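Presented as structure tokens, the chain that follows is alone, the form predicted on its own.
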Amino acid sequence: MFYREAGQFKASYKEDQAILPISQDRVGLILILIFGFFAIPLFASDYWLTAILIPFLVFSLAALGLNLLTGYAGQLSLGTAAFMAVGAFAAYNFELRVPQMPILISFIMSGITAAAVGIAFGIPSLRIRGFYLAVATLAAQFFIPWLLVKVGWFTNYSSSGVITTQPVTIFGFIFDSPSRRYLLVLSIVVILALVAKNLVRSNLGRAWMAVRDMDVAAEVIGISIVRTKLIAFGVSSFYCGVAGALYAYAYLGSVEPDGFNLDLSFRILFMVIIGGIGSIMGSFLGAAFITLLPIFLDIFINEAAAILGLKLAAGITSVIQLLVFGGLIIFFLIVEPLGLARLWQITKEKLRLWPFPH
């Protein structure tokens, strides 16, 4: 079968520890990147770029940040959207108040600002865990949007609380078209995903997983629980902050604090659960699933109603979407807790042994 690794030998420790040790995986990733960077901007319509692909990439980055915290470090959080809000409004204020600030530096500074806020709200993780920690992080979800509304400085004293982002200009190029914004977001997401993949394979990533599996045993072998947990909150919030900045600058163009509500946090959490907890690829699979599912449901429900001659009441489609999302969460928690990433891993294992039984 084409996926077998017969004849592929590792002659050094470096080759054995490569991110993609199998040549088929490397070729597949290269083809996906070529398709994403060259084919999609040429052939995809503005609607697909603006309404589907850009939000998919932004939510993938936010889900990746949450997955680093919840999947690898084992710390529950329900404040993802709040940290995205910090990133969005921080980037806006850096661009507004610091003359000649490059937009990429503003994105980095927005992530650092969100990381500092995430560390502050991660302090309760030093004493509590599990659902109690999730409730503690829920405070960020209510406090941060409230603060952004009440303190007018963050929104430049906008009467409505809505901010309009500045034009995105990098090295003289104005990213004003959907294809350019898509390429910007794709480039940032690819770089940060590569960083995350290497991070979870480092000493820090192993420390996160040790704390996740048994923090007492991790402390016995010399891992600093305080340092490890706070770094996990900081790194996760950094990713969410950058995602929030891209959400404002590359996707919406104008945002308000109420747009980063609890519903958005739960959507990102669903992406992690469905895609696969503790998996970099799972963050992308979950984001793709949650982003595309409403579109397919709209098409399917409307087509089914037209065939049956039914007239649907207003809002019925959104109710069905919520029911489907809830059912899928229950399904994956019962049938495959590790999500779509585990199903893909099982598929690859079967391909490596086909046609022999497994």
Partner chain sequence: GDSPDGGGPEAVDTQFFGVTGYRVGPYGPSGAPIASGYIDYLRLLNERDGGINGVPVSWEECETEYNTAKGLECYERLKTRNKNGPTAIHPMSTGITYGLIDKAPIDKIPLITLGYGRTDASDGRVFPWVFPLMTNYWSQASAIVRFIAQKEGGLSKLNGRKIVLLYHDSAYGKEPHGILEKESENLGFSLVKIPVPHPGNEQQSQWMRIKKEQPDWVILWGWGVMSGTSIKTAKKIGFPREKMVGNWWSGAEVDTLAAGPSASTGYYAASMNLSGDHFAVVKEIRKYVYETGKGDDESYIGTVLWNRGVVQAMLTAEAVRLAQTKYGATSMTGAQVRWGIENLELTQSKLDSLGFGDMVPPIKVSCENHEGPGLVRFQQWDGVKWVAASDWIVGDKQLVRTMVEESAANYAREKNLTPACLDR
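We call the rigid core whatever largest set of C-alpha positions still superposes within 1.5 Å between the two forms. Residue numbers count along the first chain shown, from 1. What you are looking at is a predicted structure, and each value in this text was computed from that prediction instead of being measured. Compared with the form predicted in complex with the partner chain:
After superposition on the rigid core, displacement of the C-alpha of Ile52 between the two forms stays below 2 Å.
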Contents of the next structure:
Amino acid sequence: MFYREAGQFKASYKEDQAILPISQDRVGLILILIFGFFAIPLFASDYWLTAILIPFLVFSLAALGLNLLTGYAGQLSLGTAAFMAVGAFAAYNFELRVPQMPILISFIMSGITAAAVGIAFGIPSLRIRGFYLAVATLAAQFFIPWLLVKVGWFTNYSSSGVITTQPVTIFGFIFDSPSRRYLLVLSIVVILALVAKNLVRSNLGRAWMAVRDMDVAAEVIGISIVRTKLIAFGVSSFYCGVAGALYAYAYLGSVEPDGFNLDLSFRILFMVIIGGIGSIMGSFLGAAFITLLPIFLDIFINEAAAILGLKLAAGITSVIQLLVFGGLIIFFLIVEPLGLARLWQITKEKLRLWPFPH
Amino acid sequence: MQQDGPKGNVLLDINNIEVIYDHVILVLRGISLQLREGSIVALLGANGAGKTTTLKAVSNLLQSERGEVTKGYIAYKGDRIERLTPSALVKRGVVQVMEGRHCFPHLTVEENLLTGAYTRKVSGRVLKADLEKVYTYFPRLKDRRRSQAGYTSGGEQQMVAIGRALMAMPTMILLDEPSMGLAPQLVEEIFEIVKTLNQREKVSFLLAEQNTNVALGYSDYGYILENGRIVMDGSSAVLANNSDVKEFYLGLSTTGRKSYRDGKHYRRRKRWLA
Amino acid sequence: MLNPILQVQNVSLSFGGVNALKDISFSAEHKSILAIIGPNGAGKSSLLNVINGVYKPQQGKVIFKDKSWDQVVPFEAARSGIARTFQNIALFKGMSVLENILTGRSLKMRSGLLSSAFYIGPCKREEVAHREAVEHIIDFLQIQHIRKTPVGRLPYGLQKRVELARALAAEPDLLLLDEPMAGMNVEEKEDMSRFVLDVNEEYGTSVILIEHDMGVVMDISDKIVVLDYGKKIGEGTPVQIKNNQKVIDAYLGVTD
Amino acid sequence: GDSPDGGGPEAVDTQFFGVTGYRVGPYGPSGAPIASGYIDYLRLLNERDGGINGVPVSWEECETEYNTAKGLECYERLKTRNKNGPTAIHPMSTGITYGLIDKAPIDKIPLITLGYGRTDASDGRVFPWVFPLMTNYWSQASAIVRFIAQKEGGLSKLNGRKIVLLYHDSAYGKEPHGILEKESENLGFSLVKIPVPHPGNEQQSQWMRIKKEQPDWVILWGWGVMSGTSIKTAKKIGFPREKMVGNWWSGAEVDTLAAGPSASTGYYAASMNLSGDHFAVVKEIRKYVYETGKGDDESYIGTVLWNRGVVQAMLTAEAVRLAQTKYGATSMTGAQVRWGIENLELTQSKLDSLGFGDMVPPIKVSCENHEGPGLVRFQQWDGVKWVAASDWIVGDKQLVRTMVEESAANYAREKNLTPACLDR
Amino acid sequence: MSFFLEVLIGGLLAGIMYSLVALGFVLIYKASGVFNFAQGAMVFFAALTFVGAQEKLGLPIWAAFPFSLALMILLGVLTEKVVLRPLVNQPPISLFMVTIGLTFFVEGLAQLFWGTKVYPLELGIPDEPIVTTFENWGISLAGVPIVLQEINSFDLIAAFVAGILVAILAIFFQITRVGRALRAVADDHQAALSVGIPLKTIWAIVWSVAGFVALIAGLMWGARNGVQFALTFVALKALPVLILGGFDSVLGAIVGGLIIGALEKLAEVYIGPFFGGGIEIWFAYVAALLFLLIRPEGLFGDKQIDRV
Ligand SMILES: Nc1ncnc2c1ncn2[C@@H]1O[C@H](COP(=O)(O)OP(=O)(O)OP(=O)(O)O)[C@@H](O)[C@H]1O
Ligand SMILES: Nc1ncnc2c1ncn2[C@@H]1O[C@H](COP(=O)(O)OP(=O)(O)OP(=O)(O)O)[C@@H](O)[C@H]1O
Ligand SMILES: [Mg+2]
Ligand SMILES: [Mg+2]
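The form predicted in complex with the partner chain is what I want next, because the block you gave corresponds to the form predicted on its own; please supply it.
Every chain and every other molecule in the complex is listed next, the one we just looked at coming first.
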């Protein structure tokens, strides 16, 4: 009853093609943004900002990037972390080696560098498909960190291979406190999410989906497969690159090549799939789920054990956490193979009908 | 709903079923139909009327499409079957030929046919004989027996799908649009096969078909679906003479068959139910 | 007198041991409807695939709008004005009807990465303009009610119609239709025939169509090419074909 | 982790220890005994002494899975837990250490990194909040060379020898490169560096190369599954285990057991602490903690890594005790604990009274020297357990110190810091 | 020259160890079209159960094997019941993801049952070089007898086991009725259902067999690495083998293993030093990738069919 679009008429195609044609959604989004930009920095604790919200946003961005590639263009990639590494180390080196380099430009350049690398590693996708491609992208996942460790120049010859990021200053304003860094990340993520939404509703996005759903038909329609796939790799890697730079600059403060390992790639893939493949919002839902759940479980299991008076053997909490985490992934996929975003959509469809069953 | 012909017992009894996909999409809104042993029943109706869904509800392939029967029941030989797995149904002799040529692309034509006999535990010799029988129905398949089914032509795939079902030696076949994509000669042949099986081996058929003309020609009884409901049923001969059926499904007006060139630009959309 | 819009010259195609096409030649006139018929596995779909470059013939060439090619990729065929539908529906399953049809217009869209990214100026105008064009097609094919439905959920017949819409969206000079009316009842076939005829008459689009329903073929086509086992066994007007003994033997059987 | 035996942190004034560690995942086998040892010692303090100078000890464990991001989350979480914060953090991973180096001064939480982390943090003037106590990677590498020299019969005997460094191909594995190269120049042995790609569960080609090189010694700089596999593969191709020296992350029971107890017989490894359960403190832990059913896992007791965990806890606790002498016998803040660590001095008699005996060497920390003694001891696997195989060995202190200062100065320059001692 | 041969043979034998793991992947891919990410976790689970049963339950070694096998079968059956059944006919990516969830679950379960320690695993197969010369077999190169220390009894047994497994599985898939049904399932779940192939039973069987293969691989690898969590990493060694050989080819698993093993070792020994070594970590992947550019379905994999 509450979620009805009845009575909302579109007088022009322009309106109908707006990002959120339904007014309830629009209002909801605006509320969320207001909350994110104003309420959170005021009220959230440092713990929430640094340990939860900033990583959540950074991972959302990476998941968004992967979702463009995997969810929209249909190219399964397991190399996300490697492209993030490229972004992080590119930003570091731009800041280090180009005098007076504005940090925002460094971030953009890190994205562009990652895009270039992404396109190079995307070339095999012109011939290889599906799981074969997924495994082949592991070549990037292993090669890039190896290269970063091997070539000292990338880490400015740091003996441990760890780089410590330069302070983030924009127009003399230093982003040093958690809330400032949070706002910086939030702004970048919001802008890039908007861009992503625009891309996927444009001709390019449709070309991606066409290639994903049936590449022969797409080609027959006149879509250049080569161009479409490579742009997908480029754009996706751009997002991952910027996410990598933010991961280093706004989240951890120091990173090493080995930190961008296969585990990270997989975490981001989980986010995409749990959240909803081929959905912008899904990337955020997935990132929230995968970032928050382990923390929640960690705390919850301990508390629950304390309340029940159980004395859990040390380390058992982590094992239980692993079990529950795996179990929940399975559960959600069984309930809705298309992810949380789809679940949300179905809920909306039900709300629309509510209180009538059909 | 009683059938006219005095043929055999009720083999399949679908009683007032409702089908919902994805928990929200209501597709069948109370369908009841009956099929007597040894008869051929045709399901007719426009695109999206719910023919395929009805067949899948019987064969229980619905489950794998996130659809479910939420009301009513389906009985086969007197036993409820909504909860049985498709393979249990095949063992009981109910086989569906799916719409749209679902063959196994990486298996050869012959392997495809052999999978049809999966549930039968018979000797190689018997299988061989059965294969030969299918090949005599579809000589074209014999030529292509060694090629992967994915590379065969649309019509050939359709033959594979039908041939595969025959290999199960079923007692009831749910045939979904068998004529689709087949050359006219072959359509006749397929329906001849249906008839032969029906008469000689007492196989019953539930037939979803767009080619109303042929379907009514070969079936004993027909149901017409619109929008998930049955709007008309009757013996095939009666239906074939119904003026509405004639107009909407047979393309015949009172003046006889008209040319496709003379179709109206914007048709009058008469429907029994909105 | 214009040259034929399409000429197929001595095309031969084989897969391993299977000769799908043997030395096929024919031509299609401007603004005509040409039907290709023949038994299953005769090579009809393969022929369409050769025309728009999905298959590369071992021999022979295709001349389209006076441009000859023997090596063409589908992408270029589309650019030069060929659109088609497929025998086994090849819609983009993850998209809505509207998006599918819009995809058909991608050749006509120009906006680049950056303007799309910010959805500004030209991109926005372009999207709206193309949407308008697509809505015309939607009206024309009477599929307004399913505009926003994901195509995967549509029944077979409607999917075929959407596929036609997608092909039309490209505003092609030559439309290739592979069994557009399979799985439809008479009423729907009438509609579909009407659409094909209207496209042909109103936009002057040439049509090549594969169809097994002889009623439709005989009624709407200007010329018929008959294939059997990869060979052309007949060509001519419907009347000629109806009376061609070879064709009757191989395909039609006894006519009603 | 389990709630502190000394009552809830809010109820009584307690010294709260934030414990980060890793017990699951690929490195869990190494992390679990350390964390257990750490907590077992804290338990001992409560059970035996009622805390530190009467201030009960409490703690919370947070699982990092050896993952930097999770480690930071743990740090942030533990930071908020008690009015004084987590006393001192042992990040237990180099990656996490780096992530915390900039945060620790702001939050005023000391970091203690025994045998990992930033080697140049040994210069406390640049890194006032970081303590690579006992010894660091470079001291260790240099000591390994000296140990080999002992076995060969003197430093001069190294001339003309060939040593292979088989290392985990990561930043960690590259740590000893610089110093070993210098040592090879100084001492005249040839050094062949052979990397093992992560995770190192298959080393056929590396050992082929070793076989071809025919080295006199192999230094194993391994981590996780790599160490055991190295030993196993050495056996497989017939390289004598008596000519292999592991570093202290390849020298625990987990490594020799993974290779198989008999396959590892004869293998040497460095350590900053001895193994064994004959130390008085270990006996007390058995008595006060395990016999009352409060212990973690009896099978860890006396192992190399469990003992290391005990040592870590002891060092932290002693720093608190020392700080209390200056600031009063209540719970200490991070800054106060920092002072305690920086001025820590554990003489042999002090160690004896604590029940540690020669498990660790005497320690003296200062502002300039956050490392302490820089001593390394070598143990050999006898087929069942580790046994001491050398005295405490010191490497080329001069060389290490120069390198440390150089590197620290670089860091200070990069970060615009003026090296200085706090609290002076 | 002799060194080259040693490296080559060492590589081939190492490759067989990869094949053992790859086989598990192939099995499940062939039977459901799913890339089973949990295979590595299953290897870990199996090996850990084997040693855990001895350590914690005190079972003798001969009883530990059937015990572990029984547990693996149980795991397979439960996987089918709980995880796969509701996901029939879903896109491969969803199934792939669910196996990732399964990975966590199985890893957690293994550690919950048996703890997180490292256990040695001694199978009683000597793992030492068999010093032998080609000359003993009448082979020498240009008069120089070649010492082949690389041949190792353990490796030989591993090769033997792998050979037998491959032979049995290859015959099973190509010839038997069930094998054919499995391939049908991989092609089209729904069509397979429609012809009466009982997906439930089939999947339960296949996952059990995959569990068996995981047990064998786990024992072999566990004997080399010790039984510990890191066993899950062996999956990463198997993936290049898998794509080179073809996801759905049993034969490909073994041939791919041999090729990857040999290439990887030769590259590390002969090319590695020019790049500072350690190229093994990506070399196999890059080699497989380059090969895929020529044959996108791998050596023996089925071509993807897209006809329009
Ligand atoms: N998997 C599905 N999910 C959601 N809706 C579905 C699904 N399958 C079918 N439908 C819907 O169910 C309705 C009936 O479809 P069905 O395929 O049964 O029709 P049909 O009579 O067989 O049509 P056709 O003649 O085109 O094959 C259609 O409106 C269709 O959109
Ligand atoms: N890619 C291919 N590989 C191998 N054989 C092929 C391929 N494409 C078509 N063929 C074979 O070529 C022959 C002609 O196929 P085609 O699809 O052109 O037939 P068709 O005339 O369209 O038949 P239908 O009416 O059944 O669709 C068939 O025997 C088919 O098996
Ligand atoms: Mg249907
Ligand atoms: Mg065809």
